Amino acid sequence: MSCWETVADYGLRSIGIGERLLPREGYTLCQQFTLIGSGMIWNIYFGVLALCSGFFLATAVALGKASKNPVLRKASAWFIFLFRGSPLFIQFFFAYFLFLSLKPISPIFDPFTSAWLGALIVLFLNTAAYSGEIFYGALQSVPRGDIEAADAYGMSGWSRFKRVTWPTMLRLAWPAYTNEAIFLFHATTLVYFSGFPAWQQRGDALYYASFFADKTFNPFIPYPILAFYFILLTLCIISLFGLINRRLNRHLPQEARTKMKLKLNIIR
């Protein structure tokens, strides 16, 4: 079989088109490249939903945190304190059962025992409280004087947040929020390895690689090509996440733009 038949066959295979059965013999620099390029897939799906969706929940949580109100301001610091407190592998392990002993009651919990929506909602949940605490912090280091500022317009309330506080928020926020981004693509391996199982041995990259490192009992491979997809993914979250930074930081001089700087997590 050649490569390029390798790839129509499983290039999109973790999403169940094409070949059904996983390959028994050869386990090829190609089948390799191909079938963990395929599992990003899933990689992908995950990371953009969780960030997309988590956003806008890490907004309200930051400013629940910084509300007067003292029943939304603990909920917001214990809903933070609850997800950055425990490790993600525990939140999918307990969600996965959570799922599965609701799943008598009701046909409709059947789904979030897939990962599809399950592990999504571990994600969106677990991203949008390390994404809460960052606004949060950013929300507190809004410049009095741009408030005092917008209060001499005229502007309050919901005028003044959506035209100084939330851009200025965001503005300050942006580059810590990138590394937690690149951070949650990262996390999105952790799926197949919690409770949520893979149907159909439909994984993502991180479950391939570790299909061929146990089939040909050299892990030196497989996971060097799972690495080498993940640093393009964080390249591109960077270029991303670094033109939305110059545009957020358009108006400022250049020398008070704020620089993008990729700090790793090596314990979280």
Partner chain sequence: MKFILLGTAALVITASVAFAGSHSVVRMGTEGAYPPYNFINDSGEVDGFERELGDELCARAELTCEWVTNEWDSIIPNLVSGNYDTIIAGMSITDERDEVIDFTQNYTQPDPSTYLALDGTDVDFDGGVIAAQANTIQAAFIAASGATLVEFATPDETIAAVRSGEADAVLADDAYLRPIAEENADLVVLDKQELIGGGVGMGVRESDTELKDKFNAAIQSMKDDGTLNALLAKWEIGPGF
The other form holds:
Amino acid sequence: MSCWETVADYGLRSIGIGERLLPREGYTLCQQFTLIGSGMIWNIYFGVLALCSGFFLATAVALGKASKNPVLRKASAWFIFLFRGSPLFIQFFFAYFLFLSLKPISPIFDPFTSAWLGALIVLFLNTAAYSGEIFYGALQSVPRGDIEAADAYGMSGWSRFKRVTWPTMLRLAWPAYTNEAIFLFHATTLVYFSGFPAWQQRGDALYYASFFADKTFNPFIPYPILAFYFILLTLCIISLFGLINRRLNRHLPQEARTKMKLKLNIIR
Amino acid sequence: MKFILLGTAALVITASVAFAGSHSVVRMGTEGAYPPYNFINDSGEVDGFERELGDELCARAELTCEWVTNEWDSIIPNLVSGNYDTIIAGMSITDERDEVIDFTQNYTQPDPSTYLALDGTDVDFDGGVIAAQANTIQAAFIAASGATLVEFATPDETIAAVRSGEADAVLADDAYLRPIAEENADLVVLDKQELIGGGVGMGVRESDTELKDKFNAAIQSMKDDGTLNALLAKWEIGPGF
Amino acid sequence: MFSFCVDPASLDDLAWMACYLTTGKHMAIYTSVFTVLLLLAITAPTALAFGFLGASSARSHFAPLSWFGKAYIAVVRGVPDIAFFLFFVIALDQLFEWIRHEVKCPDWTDSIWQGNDFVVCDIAKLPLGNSPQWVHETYGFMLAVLTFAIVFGAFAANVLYGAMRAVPHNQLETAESYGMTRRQVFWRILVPQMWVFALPGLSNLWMVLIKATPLLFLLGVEDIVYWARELGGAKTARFTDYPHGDWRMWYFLALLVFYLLFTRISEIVLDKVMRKLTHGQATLAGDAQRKAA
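What would the structure be for the form predicted in complex with the partner chain, rather than the form predicted alone?
Let's see the whole complex now, leading with the same chain.
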């Protein structure tokens, strides 16, 4: 069997397209690359969706923590503390448990015990808490002059937030947010490892890597392949976030831009 | 690599013979999470059928043995890498494994795998949802059958899945499931059995023929004088020899 | 543990619980708390040292060294820690044994790979095959510390690298104009000042490190999450005197409290350190402190 056939058979195996059975012999490099790569679909799915949806909640939580309303402030602070203070392992465990006990109440909750939705919710809340803290820190360091200038232009409320506070906050938070994005993608490997069951042998990259490690009894091939894929993914994230960073800072003079970047590396 | 102190004094079985050669101490690797084969008892020590068997084998082969526990997933890589000298962890002898390590003769008859389900459910073996522990021969078996496989990281979770209705039944070794069904009125072991595993043997490095021969001889002597059958009966593991 | 624990089945709830929580197996989970704390205490400075080496070599003017530092940071940061842990400890162990093998048994003719087996001469084994159990354990523990330090060292290197670049450049130039050598500038000007810039990132890293401890069981150290799983799983009366249902929920709840408390305490301590460090520094926070005083 040529490698192309293997790719055709197993390239989309993780989402249930292609061969029903996983390979049972050979375990060639080609098979390992294909299946682990196929599992990456899930890592990217979890990472991208959680990051995109988490972004909005993170903004809300950051504003909540900075707000004057004590109820909002306490609630946001506790949300951040709870999710930043506990290992993802434990969050997955409790979420799965909760979703299971919700299941008998109504069939609406049926999909929640599957990884594609249940784990996504946990990752969404988790990244919202981490990014929320980053955004809160950035919000605290928005220069007062910027706000005063906005006031002087007669902006207030929503338009001031949209045009001045928010873009500045993002710009300040961006380097730390890039790190958080990398961590989040790495965290997606925990979904099938500890949290949620794998159905019909459809799993993420780590699931297939450990499948091969178990079949070949040799951890030195599948896990480095997994590492290779993740290094590629990380490089993509870094360059994509770098592009956005350039856009966020495009109005600054060249020198200030680099300076900004240096300083901001340190804000979490 | 899992080196845990499990009550040092109780662990070391001192054979009175001064043993020259490569194995002054034989390190026995087990999992410690698979009753009745091996588990950690209340006082935190390795216990179970294989603990008793292993101690007896070491005494007969005049070896000094020490017990260590290791994660199931990396139990073979750590053996070939030399972190312990034998695997004695309810490991079925399969062709795949035999290519990488050597096995002694089997010390249990092949243990059939059975299904555990909620009392009164009608399990559809060709279209239903069957749970199994990830990376086991049972998981591979279900994947190849018509049923929908759902895999969990630990055996505990597979049982919990049957209870919660996530899976219709769980497939695992009979010796593991039976005590659970006996203690829980709501769970039953179904009549249908699958013969997928071979017998259980001790795993040793392929280069370690000396140790393999010693244990083979010890197992044979236990088979011959009936002590092995007595142990199997005591821990209720399959038929005797 | 207690004298009345002989027949647990006959005890009332409270006494049963007291006996249950003091079995030898429960002692293991209490010990594992200290193991985890000890590991964190050793890993943090080691990782910081790795980070410091990584960052200073990435900054080096000697190109290969700088590439090495940058590659270390980029590669290790790019890989999920869990993937690293799954194969790295065995690799590290084999590397050490191979080095010892080359040194101690130069006239060994066989290959160290015999089929699938990794075989070194007996005196090169780490630890020696006949050494007592605690030596094996300590060695396993040290390997875990080293692996953790290598992984988190890369993150620390990234933070320190950023912090070194954040120290105002004019200060370094001023120092040079005073006739300091490059080495003197590095040690006397750059290093003392970079900490204040590095601390937020480092404290974040500390939080991440705390929360990575559940992965310790992959490295062969039995941590609290491992024991919580083992103890919490349903137990049948045949194999224990204390049968119970699926209690993982309660064990994990206890772990949740432990981790939240640990995080909170860390936050408070790190805040204090930060306040100390910013004192007198030419940063916004330092200015604020001056004004407040």
